[in-house]
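Quick heads-up: it's one chain on its own, the form predicted on its own, in structure tokens.
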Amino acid sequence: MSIPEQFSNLRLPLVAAPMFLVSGPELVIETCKSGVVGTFPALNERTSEGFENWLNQIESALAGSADAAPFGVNLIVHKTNPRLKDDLELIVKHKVPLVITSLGAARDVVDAVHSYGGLVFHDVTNIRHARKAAEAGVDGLIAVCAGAGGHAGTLSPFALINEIRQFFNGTLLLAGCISSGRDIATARMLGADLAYAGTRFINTRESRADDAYKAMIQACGAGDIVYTPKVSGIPANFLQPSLARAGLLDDDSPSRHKADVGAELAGAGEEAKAWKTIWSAGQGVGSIKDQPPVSELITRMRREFNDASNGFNRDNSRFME
């Protein structure tokens, strides 16, 4: 197992994933105060100036909490992201503890974060991308497996985790249907160092998700999740009722063929509008039936994690030498 020294005070081996239009300072602060890594996408604030304001707000709130977990920022490393340079400069200025890169693993980004002792984790959905990210020098790989919310992959966690471990000795995270402490314990048993949960944190009191979005998650099950590229040009998992409402379930409905991060920056842009009304979620929605405060959720997850870990050892002791 390879958990970074910077994460030595975690109360659970868990990172709350950065979610577009959902994760804000409130969610990050409460998650970190509860002993779990909280993160947010830089692009959730519509300008770099606003992004820095969020960094200041989070740093100020966590400064007096010695037991708080580190926080992280998701940075889109893609040629269509016009804010990449400015946002990276702010990340270095504020010495953000963790940077989660998506849509590209760049050595210069890794070097910039390493210059002040920060960590870089990178989203991967297949082995080719995992190898490229490892070559770029990232500290951790996030295996985004079948059933994960947002831009997910299609591989089983058994397959992806095992193959990555053949060439990567850094921190390995598992994403996909992580909704409970038992799921976190299972991720560890599969060989991941940390679990990575998104959808479960949409349905928390501190989340910025619309109330109707949260209600739809509670009403849906795994069979209501649709994997499609029609929203952003990159295959992602969405709630079927929200796709139907937008008319995107028709066979002849238009599909974008190229991702455009820049389009997501403008509040009036079609991409940003789409993500506000077409809601992403993972296949773990079937186990989500409430909207607790983050602190309550993490306390529950810790209890479930301990019960699952102890139960596994007890139930399997007769098979162990």
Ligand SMILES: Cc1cc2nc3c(=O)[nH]c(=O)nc-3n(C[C@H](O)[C@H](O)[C@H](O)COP(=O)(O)O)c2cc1C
Second form
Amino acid sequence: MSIPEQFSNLRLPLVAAPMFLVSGPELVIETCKSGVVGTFPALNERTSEGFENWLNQIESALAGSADAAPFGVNLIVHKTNPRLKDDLELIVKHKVPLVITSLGAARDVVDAVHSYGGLVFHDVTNIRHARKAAEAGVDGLIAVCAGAGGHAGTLSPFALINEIRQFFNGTLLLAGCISSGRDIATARMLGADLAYAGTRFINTRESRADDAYKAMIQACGAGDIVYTPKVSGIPANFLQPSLARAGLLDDDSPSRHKADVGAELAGAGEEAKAWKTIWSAGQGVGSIKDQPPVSELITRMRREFNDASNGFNRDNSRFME
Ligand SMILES: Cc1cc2nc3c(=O)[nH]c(=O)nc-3n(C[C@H](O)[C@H](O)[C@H](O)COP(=O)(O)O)c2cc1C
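Beyond the form predicted on its own, can we have the form predicted together with the ligand?
Up next: the whole complex, starting with the chain shown before.
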């Protein structure tokens, strides 16, 4: 197990995951100030210039907090992302502490981030991609398991974590339905170093999600999450009422169009428009009943983490040697 030394000041073994259209500087700043890694997708700003403005905003807000956790940026490493080169140059210029790569794990991206001492984590849903990313030299792998928000996987966390551990000694993160401090403790019991949570952070005061989106999350349970390729071309989890409203539940065509990151840019593509009204969330929604400020959520999670960790030892002691 390994948590990088750059993360030595974390107050909870948790990364708040990057979310398209949801994560902005407000969420990142409050998360980092509370001692948890905050992240956002570079594509949440329409242009590379706007992306750099966000970097400046986050850096200056965190400059005064000596004990703030590091922040991270999600970079789509795919030929259809026309901003890849420019955004990577900005990442190097600003020495972004953590880069989370999606779709492709490329050796040259890893080398560029390592050149200034940054870390690269890559998200995977299967073993084949995990092996490729490990070969590209990433520092961490994010096991995106069944029930996660966004482009989730289909594998059980027990299966994915244990198989990845057989060939990967770097930092291992677990994603999918992590909503409480107890869930974070459980992720570590399962063999992950860090937990990775998205959906829980949609329902915070600082997220950019619509009020109606947050309300729908509070009204839904795991049974209301539909795993479908119809919105992106790649299977992802969506809130059933938002799919129904868009008429996509009755449409049995296999998918509307192929994945094209270029079309997500500028908030103008069909993909971006779709994600504005068809709302993604993971199966963990059933545990989410409020919209607290991030600092309050993390304080609560720390208490739950402590109680769960102490409780595990106490309750398991009669089976332990
Ligand atoms: C609304 C939404 C948008 C997302 N957008 C992205 C994204 O732009 N890039 C990315 O790498 N992952 C994205 N994800 C996936 C998350 O980073 C993370 O893997 C996932 O939310 C973890 O599962 P959980 O939601 O059950 O906690 C998104 C997830 C959600 C719910």
